[in-house]
Partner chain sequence: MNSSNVSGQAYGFLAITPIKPGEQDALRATIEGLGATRPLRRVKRTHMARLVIVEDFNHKPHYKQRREEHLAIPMLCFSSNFDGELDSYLDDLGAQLAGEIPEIWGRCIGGPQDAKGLKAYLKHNQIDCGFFYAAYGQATVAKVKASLDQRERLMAFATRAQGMEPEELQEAFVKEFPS
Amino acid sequence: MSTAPSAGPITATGTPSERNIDGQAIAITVFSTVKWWGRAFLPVLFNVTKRTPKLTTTIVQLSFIHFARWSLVTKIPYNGAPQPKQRLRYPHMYFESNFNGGWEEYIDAFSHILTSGMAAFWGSSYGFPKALPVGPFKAYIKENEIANSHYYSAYPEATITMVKAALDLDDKLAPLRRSAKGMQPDAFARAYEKMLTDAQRSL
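Can you show how this chain looks by itself in the form predicted in complex with the partner chain?
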């Protein structure tokens, strides 16, 4: 899909426009036109991916995606005149990601590490050049990316690593918060040191 020239998603320097960014969080939105066989294949792929957590292990380990989604648009909801009724000849895939880091690094990681996954998810899209080499893949994403007009994050200062560390820390700190008041000072001091040691990677 195309956008107004004034709101192009990628600047001349290859960085996302500021409306795709909120603090550490970066938004990417991509529409692609899907070949006829994707209408049947993609729902099966989505279902298998959802039911097989092992398939998303790499995304979890990469730890730079807060939220992501793929949707297959097969019809445009009708809202009455003057909206023209439109029957889509092709399905279209909507992809969005909420991530942190840099756009280039993000696409590099998708291309090099999630190579087979990218082929599965975008292989039925017209023009998909394969995930590797990365140059044509980046060009493809840039051609199909749409700039946000507004992007919002509730915690823009936080990377996903920070969020995960904070949640992990909460699990480790909660027992001590509950019991601290009733402990003997020496026992508390030992428990506090142990908690800090256990939580070291989350700090």
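Please supply the coordinates for the form predicted on its own, as a counterpart to the form predicted in complex with the partner chain shown previously.
If you are looking for partners or other molecules, they are not here, because only the chain is given.
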């Protein structure tokens, strides 16, 4: 059961819609209709995942992913006259993520590296073909993906790796910045060289 038009955010060449791109960052949003038993199962899964960080270690280690979130939608809130409050007949899985790189490579990573995780999260959705082989899984994502109405990235030209490196460098620079005013030139030079050595991987 599809919840989005198949011609949405992925073009005929397999590239994301321009509305899903801001510089280096690409957004993906997927809605899928959940079977009756998923209404009870998914909240338990989300809670277990939240309380057990090691279950999400692999996805955190994928350096091209800004974030990924799964939610269960059971009703649509009131949003003015055009959109009255509505309780959905079937719950829907709402998946959103931001990443760097190609759409194809992103789905490949989910399929091959997070195979069991994809089965856990999407296994209760209608039409889920399993994460492997990857071809049917990509077709499933394309069928249920929607384009954003608006997408904004605070640092559009920076990848998540660049942002993490900048934050790490700032942490290493902070102690030197605090003590620099009271240091003699020679002491500052030694401290600066040490900071550069410690921060090599972030430069």
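Numbering follows the first chain given and starts at 1. Bear in mind the structure is a predicted one, so any value in this text is a computation, not a measurement. Superpose the two forms; the largest set of C-alphas matching within 1.5 Å is the rigid core.
**Student:** Taking the rigid core as the reference frame, tell me whether Tyr78 has a CA displacement of 2 angstroms or more between the two forms.
**Tutor:** After core superposition, the displacement of the Tyr78 C-alpha between the two forms reaches the 2 Å mark, so yes.
**Student:** Taking the rigid core as reference, does the Cα of Ala119 move 2 Å or more between the two forms?
**Tutor:** The answer is no; the displacement is under 2 Å.
**Student:** Once the core is superposed between the two forms, does Leu88 show a C-alpha displacement of at least 2 Å?
**Tutor:** Yes, the C-alpha position differs by at least 2 Å between the two forms.
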